[in-house]
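We begin with a single chain expressed as structure tokens, specifically the form predicted on its own.
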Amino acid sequence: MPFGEVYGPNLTILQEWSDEEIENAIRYGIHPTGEPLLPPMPYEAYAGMADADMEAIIAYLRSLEPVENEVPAALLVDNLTRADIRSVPDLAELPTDPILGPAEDATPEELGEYLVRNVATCIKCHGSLNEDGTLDVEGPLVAQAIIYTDFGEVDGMPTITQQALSAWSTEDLVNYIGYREGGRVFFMPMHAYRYMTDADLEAIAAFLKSDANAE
């Protein structure tokens, strides 16, 4: 990253987090101690998931054999805190309301919508980006990012508009996202969407080939 280093946390000793401290976290980066978590997290995705969604993750994450692993520290460049680096919201001020996601009569496109945006966050590598460079939730799928790695900075991901996919059918789309015929393509986490049932790729590939998901 360009502040520096960063290291993802041990997620198996959450025993002692609140429910409510474990969401502030996913949904907007904010630690129990009221400091800032740190990118490459997608927050402002994770901040429009359902609650019925939430509360699974919770539940998962919860049902974690407790395992010790000492995580090194973040290592931030010229004498930056996770202040300079990014603010966290007013709690007080969010809404309250509940968050419930794609309703039962949702269409496939508008659930595949909800899946790229706010669960598998397509969105972090594929997405757009506001003025200020944070991830814009609604914006168009036309990979504005730069993703860091340990080998470089990357900023070659494909825009995945409907115009970009116009030749992709929802076969090939569900094959490729799941993993479910050939190999592994360059840090597409295909490790984790292997695991979504066709329904839900099927739902994915609908809102990428769909007008919503037009330009």
Contents of the next structure:
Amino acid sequence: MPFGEVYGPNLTILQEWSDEEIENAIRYGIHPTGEPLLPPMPYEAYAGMADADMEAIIAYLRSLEPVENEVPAALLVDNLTRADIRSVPDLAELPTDPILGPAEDATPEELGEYLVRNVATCIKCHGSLNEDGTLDVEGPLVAQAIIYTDFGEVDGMPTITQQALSAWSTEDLVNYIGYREGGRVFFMPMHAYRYMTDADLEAIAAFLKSDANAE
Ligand code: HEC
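Let me have the form predicted in complex with heme C (HEC) next, following on from the form predicted on its own.
Let's see the whole complex now, leading with the same chain.
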């Protein structure tokens, strides 16, 4: 990252965090100490995750056997502090209304949009940015983000709007995103997406090809 090196923390040792603390970390990027979690964590996307999905994630995290693995602290350049990089919302002002997610009778397009924006974090790489550089959760899928990797900055990720994907069939998208035919795809989190169900992948394809995803 331009501000230093950031490591993903060990998530098997959250036993002492309350459900609310885990949720606030995932949704709003707030550590229980009150410090901000840094931008590689796509909390903006997860702010809109349905409560039921959030509860399932917390239950899963709690079910993990603690694994000993010391992760280095973030190394920030120029004496920056976390607060210099990002400010967190006030705990007292966090939204309290239930977040329901797609309705039981949601269309595949609606389900797909929810998965793309709030669950599978496709928008982290293929989405757009607000003026202040934060993720625009509602924005078009025109790939404005820059992703920082061990081997440098990666920008110019593909735009995945309806127009950009006009030559792709639903089956092409399901096979590619769900890694159904193996092969090699640079950078996509295939190790995770290969376990998505066909129904979820078809919903994602339906959204990607729909007018709701037009540029
Ligand atoms: C970590 C970043 C990252 C995430 C997250 C990610 N992608 Fe990608 N995606 C890429 C990159 C990079 C490529 C180009 C791969 C290449 O050129 O080999 C790509 C390629 C694609 C393509 C092919 C487009 C083309 O024109 O070649 C589609 C479709 C796609 N991604 C959809 C998705 C969807 C849907 C999700 C969420 C389920 C997703 N991606 C999540 C980085 C990402």
